[in-house]
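So this first bit is one chain, no partners, the form predicted on its own, shown in structure tokens.
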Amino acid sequence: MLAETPPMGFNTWNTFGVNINDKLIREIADAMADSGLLEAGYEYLVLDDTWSEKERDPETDRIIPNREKFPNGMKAVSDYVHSKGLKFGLYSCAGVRTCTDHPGSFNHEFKDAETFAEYGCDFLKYDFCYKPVIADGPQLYYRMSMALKACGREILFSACNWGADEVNKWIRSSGAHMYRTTGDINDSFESFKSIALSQLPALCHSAPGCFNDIDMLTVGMYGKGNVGSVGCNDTEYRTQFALWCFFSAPLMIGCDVRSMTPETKALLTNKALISINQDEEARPAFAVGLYPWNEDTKVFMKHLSGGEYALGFFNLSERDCSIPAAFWHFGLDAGYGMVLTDCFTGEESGVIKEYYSPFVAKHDCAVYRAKVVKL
């Protein structure tokens, strides 16, 4: 089954916009595979938009590749990024235009398919603009999941609706396996967060098969690329990474892979918090007591598989402030207690009963992995 655990990969759009052709994707293709995100499980490698000529072949009526950006055509790319490990992925619309005004695959989602097949696609991540008005947009998305099934190429279906038509009571009959559920994220703290909490009341509703995508990262942009606004501090981003694990949503990096800083590197790499993100059991996390002194403090606790938990103490707000936790919110009683390991430092506590409430900065956060032990 594709995509049991949520999918993980890097997208060209969040910071090179439509600045894409076959030399950085290759490089891009190099970096991946030679910084050690491949092995973290970064395994897609995803075009987005502008990737296509302007218009169809007048002959076939298929979606071309740009001459100028891709002279060498586009299975040569794709055949470049599956030699480096990597799975390759496009970008569509459902619509009958593009976001940036380039050719959608409305009433043209067979065609379409077979194309992006013969291209050595695995990945569509598909767009929602300029959908006709009447056109049913739960339709147009069972249309092209039925037409990626029948194009004889196994292609993981990433709808991009942005949460319209309430999409998540109906996108995984559909056959997709992430869905949009948002709308576009800027590399600010404030974008983050408020996706973030806006996504609360949906946890329940990624499984293995299909998740809920909440968006590309934006971890080490720094204010740079075609989202980059004010910029985040590493601080702020390991907030960011660390909110994107315990949602078990998709983890597509957005920052250039070429020009890591190393502390980039080593939060995209962590395992710990990968490790909750990926869990077998793809279990929502839930959030924790109510403290309405500080509402955006937050605490979320994630079962995991192997008997294991994830906690993790998010303070979204303006002032450090300790994040209080009663293990009774948990479903633990008094005759049991917890052992935290830190997912940043590796460090191990010693036992913990009842309570715990540990200080953390504003805009950052404290993810533990969880024992749970008999007193």
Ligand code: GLA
Contents of the next structure:
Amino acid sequence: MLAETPPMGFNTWNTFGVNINDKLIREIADAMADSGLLEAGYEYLVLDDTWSEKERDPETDRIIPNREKFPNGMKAVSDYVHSKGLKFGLYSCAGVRTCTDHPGSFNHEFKDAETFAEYGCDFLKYDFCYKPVIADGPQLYYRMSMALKACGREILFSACNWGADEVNKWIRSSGAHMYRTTGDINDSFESFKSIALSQLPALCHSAPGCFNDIDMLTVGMYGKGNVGSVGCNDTEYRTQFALWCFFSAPLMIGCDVRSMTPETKALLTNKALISINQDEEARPAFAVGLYPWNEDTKVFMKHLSGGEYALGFFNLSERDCSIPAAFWHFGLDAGYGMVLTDCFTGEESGVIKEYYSPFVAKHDCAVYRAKVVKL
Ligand code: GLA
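Structure of the form predicted in complex with the ligand (previous: the form predicted on its own):
Whole complex next, starting from this chain.
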């Protein structure tokens, strides 16, 4: 089964935008294999928009790779990516054109799926620009999903209709493996905060086989690149990464993996956080308690397999403060306590009873793997 746990990989869009080419993709493949990212679970290398020529091949009506950017064709690129032990992803669109005005797959779905399979594709991101107004959005995703299943190659289907048409009501039935539910992220605290908070009611729709995608990470971009914006600091990036992990969101890296800082690399390969994201039960996190005096502080609890839990205290507000959680808020009886292991330091607490209230600086988080013990 594809997407038993949230897919993990890298996507070109956030940093490189339209500036992608054969050499860059090979360098990224090298970096993913050599830096420990692949080992940590990041297996898909996805080329986003602008990999193709502006028009289809007039003779075959096929989408063809841009000759200048990919002079060796696309199979040569995917062969290289595969030789590194990675999987290869491409991008297309349910409309007549992609968002940057390249050919979309509308009414060419089965032909394009065959072409992508010939190119060695293992993952297709499928966008939503230039959809003809008379076309039914869900129908276009049902159609491409069937085309991918008929193409003779196993291809993970990553839908990207930005949450339109009440996507979480029908997308799972389309066969898609992940699906975007929000507009595009940019590299700022405000952007990832609003995306994360907007998804709280939708987390319950994520489950093995099909995950709610809250967009590519901006961790490690520091304001540079295609969706650069004002950038974030390392504290904010760890909050972003922890939120994506608690929300069982696909982890698609968006920074330049060829030049990660040690902090970025350590965060993106943090085993404790990744194990929360990749937990086989993929249960939705839920918000614990109410904090009316500072509503932008959140406590999230997520049940993990093996009788463990993830407990996260997120300060998304503009002031440093304590964030209290009474254990009865998430159902624990007073006869039991918790032992917390800090996901960043690995430090284990003693037995904590009844409530916990870490002091969390603004935009930061405190995240733990928790075990329940009888007192
Ligand atoms: C849309 C998507 C982005 C990216 C661009 C490419 O905006 O939401 O993730 O794929 O298109 O043009």
